[in-house]
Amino acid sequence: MTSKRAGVKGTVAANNRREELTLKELVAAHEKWRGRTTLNLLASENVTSPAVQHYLATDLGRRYTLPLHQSVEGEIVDNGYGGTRYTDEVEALAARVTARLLHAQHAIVRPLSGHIAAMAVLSSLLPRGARYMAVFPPDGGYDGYAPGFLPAVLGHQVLPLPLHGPTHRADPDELAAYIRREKPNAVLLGQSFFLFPYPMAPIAEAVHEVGGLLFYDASHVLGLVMGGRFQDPLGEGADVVYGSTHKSFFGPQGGVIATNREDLFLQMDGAMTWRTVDNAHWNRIAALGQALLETERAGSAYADAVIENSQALARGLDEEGVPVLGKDEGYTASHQVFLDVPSLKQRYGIGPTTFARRLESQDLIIDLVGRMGTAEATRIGMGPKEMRRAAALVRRGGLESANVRGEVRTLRARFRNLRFT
């Protein structure tokens, strides 16, 4: 080997070692900051138990299974790989518990996210050219359902499902009349900004009267729904409920789908392999199973505590002079709290992004769009008293640009152990 080649190889190796050390330091810094230092009030995040974390780090993370149930050289094959005797059972267990918690006959736990779950439902149950209604982003809906995103990818036409007011409430009579007039193939309920449940009975009646399907995206409220709170989508008329598993539900990132209709289940389940899912990440499914079992044991107490904390946080913010929405409606019935962004700008001259950046500099984490959540704070054991304290810190750190980092860290340090596990 020439000295020049040896020098290049030595430089590459040195760079590799430095970057490996940098990666280790970055992950450790993140673990310390987000995991043990900050007060996380994001509505779209939660914290998983040590048991869930353990399953994520197991050998299952390296393995494949491939559900097929098709003929291979004259034999019916349920799985395209060998060595799946335990992974198949892990999946079956997680699906059983999902079905129990969502009051369903059938469940699917292979989607890698709530978005993938939505793709699986829409692509398998609605043909190209179908029309469905969904809540648009200006009314608090998920951006993925807006024109140009999932509808464009799947060849669907989407119509806006109108909601009212800054808290995005549904008028059931208006929606029912709209559905009967437009006769969509499906109506999709569910929001990214989600304070209150839907009046589902008249909506479901109208959808089914015109021969459509009713879908319920429970991504944000799945932990509350599985805890028996907020609402029971399938029991109130939805044909399919689905969602992500890492927001108010305290599992790993992923998605679930459930239904009571065998015909819909067979369509969705049969259309997943090589369409929306290939390898489904079996360590994730095992971790999901653990979180589901934790929910079955303690989900109702957790959901009650989340809602109580959300209402306490909203009330505390209001009393501190931080403008929030929904006071006349009890503020919230979910894990979410909304800032009154127009009032924030008018009274204090700042927008939600500036407000959020000020708080992040003080180790308080919220959305950049004026949304807060209490799921993670609840899971680490905080209650209404701590929510009142958090509201005061939000006011001082966000509105006054005060240095409250030490107080935030002192508060956070008191809560090291998870509850509802």
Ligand SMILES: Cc1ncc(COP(=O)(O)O)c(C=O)c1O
Contents of the next structure:
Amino acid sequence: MTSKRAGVKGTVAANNRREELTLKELVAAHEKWRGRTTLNLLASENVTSPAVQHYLATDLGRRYTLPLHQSVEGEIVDNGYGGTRYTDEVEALAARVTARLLHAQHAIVRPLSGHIAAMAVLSSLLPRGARYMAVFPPDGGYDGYAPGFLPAVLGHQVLPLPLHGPTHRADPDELAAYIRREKPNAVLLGQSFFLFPYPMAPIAEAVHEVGGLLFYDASHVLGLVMGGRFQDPLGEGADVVYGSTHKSFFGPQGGVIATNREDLFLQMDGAMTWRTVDNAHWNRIAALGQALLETERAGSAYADAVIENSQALARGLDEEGVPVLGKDEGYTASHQVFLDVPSLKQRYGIGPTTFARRLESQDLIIDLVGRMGTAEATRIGMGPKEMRRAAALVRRGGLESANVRGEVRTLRARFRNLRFT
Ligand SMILES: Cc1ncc(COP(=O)(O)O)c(C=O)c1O
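Alright, leaving the form predicted alone aside, put up the form predicted in complex with this ligand.
Complete assembly follows, chain above in first position.
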């Protein structure tokens, strides 16, 4: 080897070692900061139990299984891979508990996220050219259902499902009349900004009368729904419920789908493989099974505590002078709290981005679009007293640009052990 080539090889190796160290340091710094130091008031996140973490790191995360139920060389096979005797059981267990918690006959746990679950439901149950109604982003809906995203990918037409006011309330008579007039193939309930349950019966009646399907995206509220709170989508008339498993539900990142209709289940299950999912990440599914079993044991107490905390946080913010929405309606019935963004601008001359950035500099994490959540704070054991204290820190850090980092860290440090495991 010439000395020039040896020199290049040495530089590459040194660079590789430096980057390996950088990676290690980045992950460790993240773990310390987001995992142990900051107070997380993001509505979309949660923390998982040590048992869930354990399953995520197991050998299952390196294996393949491919449920086929089809003929290969004249022989009906259940799986395209060998060595799946335990993974298949793990999947069946997680699906069984999902179905129990959602009051369903059938469940699918293979979607890799809430978005993929939505894609699996919409692509398998609605043909190209179908028309459905969904809540649009200005009314708190998920951006993925806006024209240009999932509808464009799947060849669907989407109509806005109108809601009212800053807390995004549904008028059941108005929606029922609109559904009867437009006769969509499906109606999709569920929001990213989601404070209150829907009056579902009149909506379900109207959509079924016109021969359509009712879907419920429970991504944000799945932990509350599985804890028996907020609402029971299938019991109240939805044909399919689905959502993310890592927001108010304290599982690994992923998605689930459930239904009581065998015909819909067979259609969705049969269309999963090679359309929306291939290998489904079996470590995630084992971890999901664990989180589901934790929910079965402690989910109602958890959901009650989350809702109590979000109401306490909203009230505390209001009393501190931080503008929040929904006072006349009890603020919230979910894990979320909405900032009153126009009032924030009018009274304090700042937008939600500046507000959130100021808080992040003080180790208080909220999103940049005017929403907070209490799922993670509840899981680490905080109660209404801590929410009241957090509200004061939010006011001082966010409105007054005060240095509250030390107080945030001291508060966070008192909560080391997870509850509801
Ligand atoms: C209502 C709703 N549906 C679906 C999703 C997508 O979920 P995921 O991030 O798990 O893909 C989100 C994400 O925020 C959401 O708010």
